[in-house]
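Coming up is one lone chain in C-alpha cells, specifically the form predicted on its own.
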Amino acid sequence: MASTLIKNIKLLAGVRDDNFLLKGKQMAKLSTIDDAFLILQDESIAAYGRMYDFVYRNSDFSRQVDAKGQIVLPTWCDSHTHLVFPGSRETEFIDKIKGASYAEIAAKGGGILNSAKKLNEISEYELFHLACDRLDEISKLGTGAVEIKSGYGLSVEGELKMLRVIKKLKEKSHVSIKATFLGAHAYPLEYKDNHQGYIDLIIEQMLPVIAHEKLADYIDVFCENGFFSPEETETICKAGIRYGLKPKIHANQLSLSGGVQLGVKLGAVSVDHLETMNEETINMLADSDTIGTLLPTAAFFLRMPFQPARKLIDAGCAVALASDYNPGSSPSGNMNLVIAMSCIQMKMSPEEAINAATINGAYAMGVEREVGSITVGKKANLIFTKPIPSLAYLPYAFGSNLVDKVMIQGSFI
C-alpha cells in the first residue's frame, strides 16, 4: 500500500471528525489546524494533526510532499451543473447586452431550445470529448465532485445521449460524478401547446430506459412561470421517484414559482437557484432537511438580484453553493469565483462559503461519505493553494488563480 505524508501545511481547513449537514449558524464554523500534517493511504485520508504532535517520524512513506506556506482544503463539490452541452451561446450574450431578457430570448427559440437544437445535431462521441475538456478544466480549478444534468436534448434520443455521455464520464474520470435527469427543462417547440404530450413522453418513454440503463441518480424539473407548473413538476418528480430517482428542483429563479414548497413537500435533496424568496419560503426551507443551493454566477451573468444568502443562513437554512455551469446563464465552472461572489455580493463569510461549497455541496449531491471534508476514510481530494496570507485571501483576491495544484484520489492532476 502506498502512503503519502503531506507536511508543514500552513493551514489545514475543513477538518471534520463528524459528518453532518451544516445549517444556519453551524455554517460559520470551519475547523482548521495550523502547521499541520496529513497522511494518505492509497486514495484515502488516513490521519492528520499538528506538526508539533507528529509521531510518525520514523515511518517509511512512499512519498512526501512539503506544503510549506500553503493552505490545504477539500476540493469543491459543485452540486449543480449543465456541463454536457454542444456549444457556446455568445450571440445571445450580445442580445442580453442590448436589453433582451431571458424570457424574451427563450420565446424566440433561443436559450434552452437553442442548445437542444445543437445537441440533437451532434454525435455522442463529439459531445463526450467536449464534456471531457470542461471536466478537466474545472478539476484543475479545484472541483473534485460534480453533478451534471441532462436537459438539452428535449427528445428521447437527445436526453438519452446526454445521460450516456455522463455515464461514460463517470467511468473514465476519477472525479466523483452524479447524474441528474432534467428532461423537464423546457417544452420543445412541437409540444409548446401540448404540455401533457411531452410529460407523457418523459414518463412513458424516457424514464423506463433511464431506469433500465441506470443512467441517472436524480430527477429535476424547471419549476417556473412559462416552463413547468408546480402541478406538472409534482407529476414528473413522483414518476421519477417511482423509478428510484431522488428529486431536485429548479425553484424560484424568476418568480415565487411554488418550487420551494413543492421541494419541501416531496423531500427533495435540494431546491436550486432561489433568487426570488419571501419570508414564508425561507422559513419553510429552514424547517426542512432540503438544501437551498445558490448559484451566484447565474444571477451575475443574467444581471438579476443575488440570492438572499444572509437571510437564508440567519433563518437556519442549509445552504450549498454551485456554479450552474451552462452555456446560457453561467458559462463558467470556476468554483473559486462562485465563492468570491458569495462573499462579496451575498455577504457570506469565507468560512460559510467554503462550507457551502464543500461539505454541504457534497450532501446536495449525495457524496458526503466520500468527499467534502478532511475526514479519515474519505477520498484524498485536496486543493493546495499558492502561498497566501490567510483563508480570507481566497475570496478577497477574486481575480487571481490561487490554486497551486489539485489532488484527486491521492494523485496530483
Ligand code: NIG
The other form holds:
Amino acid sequence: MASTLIKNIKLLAGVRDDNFLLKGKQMAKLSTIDDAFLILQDESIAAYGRMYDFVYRNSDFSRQVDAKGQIVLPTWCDSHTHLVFPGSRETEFIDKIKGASYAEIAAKGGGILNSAKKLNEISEYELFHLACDRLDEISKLGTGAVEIKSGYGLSVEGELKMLRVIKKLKEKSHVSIKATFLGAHAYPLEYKDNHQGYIDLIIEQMLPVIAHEKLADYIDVFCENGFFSPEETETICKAGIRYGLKPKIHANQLSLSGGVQLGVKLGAVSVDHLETMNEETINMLADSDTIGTLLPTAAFFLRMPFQPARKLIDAGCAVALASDYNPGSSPSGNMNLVIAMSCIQMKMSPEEAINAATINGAYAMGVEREVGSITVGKKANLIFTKPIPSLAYLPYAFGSNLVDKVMIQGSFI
Ligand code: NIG
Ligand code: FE
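We have the form predicted on its own; now please give the form predicted in complex with N-(iminomethyl)-L-glutamic acid (NIG).
Once more the chain from above appears, this time first in line as the rest of the complex follows.
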C-alpha cells in the first residue's frame, strides 16, 4: 500500500477528531496545528500531528511532500451548483446593467427558460463535456465535493439528460458529487397557465424514472413569487420524499417566499439563498436541524442585499456557503471568492467562513463522512496554499489565486 508523508506544513487547518454539524457559536472554532505533518494511506487520511512529535522513519513512506510555508486545509464542499448548463447568458447580463431585474428578465421568457431552450437543443455528449470543463476548473480552485442540480431541462427528456450527465460526472470524476432533481425550477411556457399539468409531469413521468435509474439524491424546488408557491413546493417535495429523495429548497431569494417555513416543516437538509429574511424565519431556522446555505456571489451578481449571515449565526443557525455556479445569477464556481465575500460583505470571520465552506457544506450534501475536515479515515482531499502569512490572508487578498496545489483522493490534480 502506498503511504504519503506531507511534512513541514506551516499550518494544518480544519482538523477534527469528531464529526458534527456546526451551529451558531460553534462555527467560530476552526482547529489548527502549527508546523504539522499529515500521513496518508492510499487515498485517505491516516494520521496527523506536530512535526515536533513526529516519530516515524522517512523510509516508512513511499512518497514525501514538503509543504514548507504552505497552509493545508480540506478542499471546499460546494453544496449548491447548477454547473451542468448549455451556455452562458451575458446578453441578459447587459440587460441587467441597463436596469432590468432578474424577475423581469424571467417574466419575459429569458433567464431559466432561455437556458432550458438551449438545453433541449444540445446533445448529452456536448453537455457532458461542457460540464467536465467546469468541474475541472472548480477542482483546480480547490473544490473537492460538489452538488449539481438539474433544472434547465423542464421537459422529461431534458431533465433526464441533465441527470444522466451528472451521473456520468460521478462515474468519471474523483471529486465527490451529489445530484439534485430540480425539475421545479420554472414553469415551461406551455405550462404557464397549467401549473397542475407540469406538477403532474414531474410527479408521474419524471420522478419514477429518476428513482428507477437512481439519478438523484435530492429534490429541490425554486419556491418564489412567479415560480413555485409554497403549496406547489410542498406537493413536489413530498412526492420526491416518497421516492427516497431528501428535500433542499431554493428559498427567500427574491422575497419572503414561505420557503424557509416549508423547509423546516419538511425537515429539509437545507434551505438555500436566504437573501430576504426576517426575525421569524431566522429564529425558526435556528431552532431546526435544517442548514441555511448562503450564496453570496448570487446576491453580488444580481445586486441583491447580501444574506444576513451574522444574524443567522448569532441566532444559532447552521450556515453553509456555496457558489450557486449557474449562468444566470452566479457565473462563477470559485469558492475562494465566496469565502472572501462572506467575510468582507457578510462579516463572517475567516474561521466561520471556512467551516461553512467545508464541514457544514459537507453536511449540506450528505458527504460528511468522507470529506469536509482533516479527520482520520476521510479522503485526502486537500488544498495546499501558496506561501501566505495566515489563514485570514485567504479572504483578505480576495483577488489573488492563493491555491497552489489541490489533492483529490491522495493524488495531485
Ligand atoms: O439559484 N434562483 C433560481 N435558480 C438559480 C438561477 C438560475 C438561472 O438564472 O439560471 C439560482 O440563483
Ligand atoms: Fe441555485
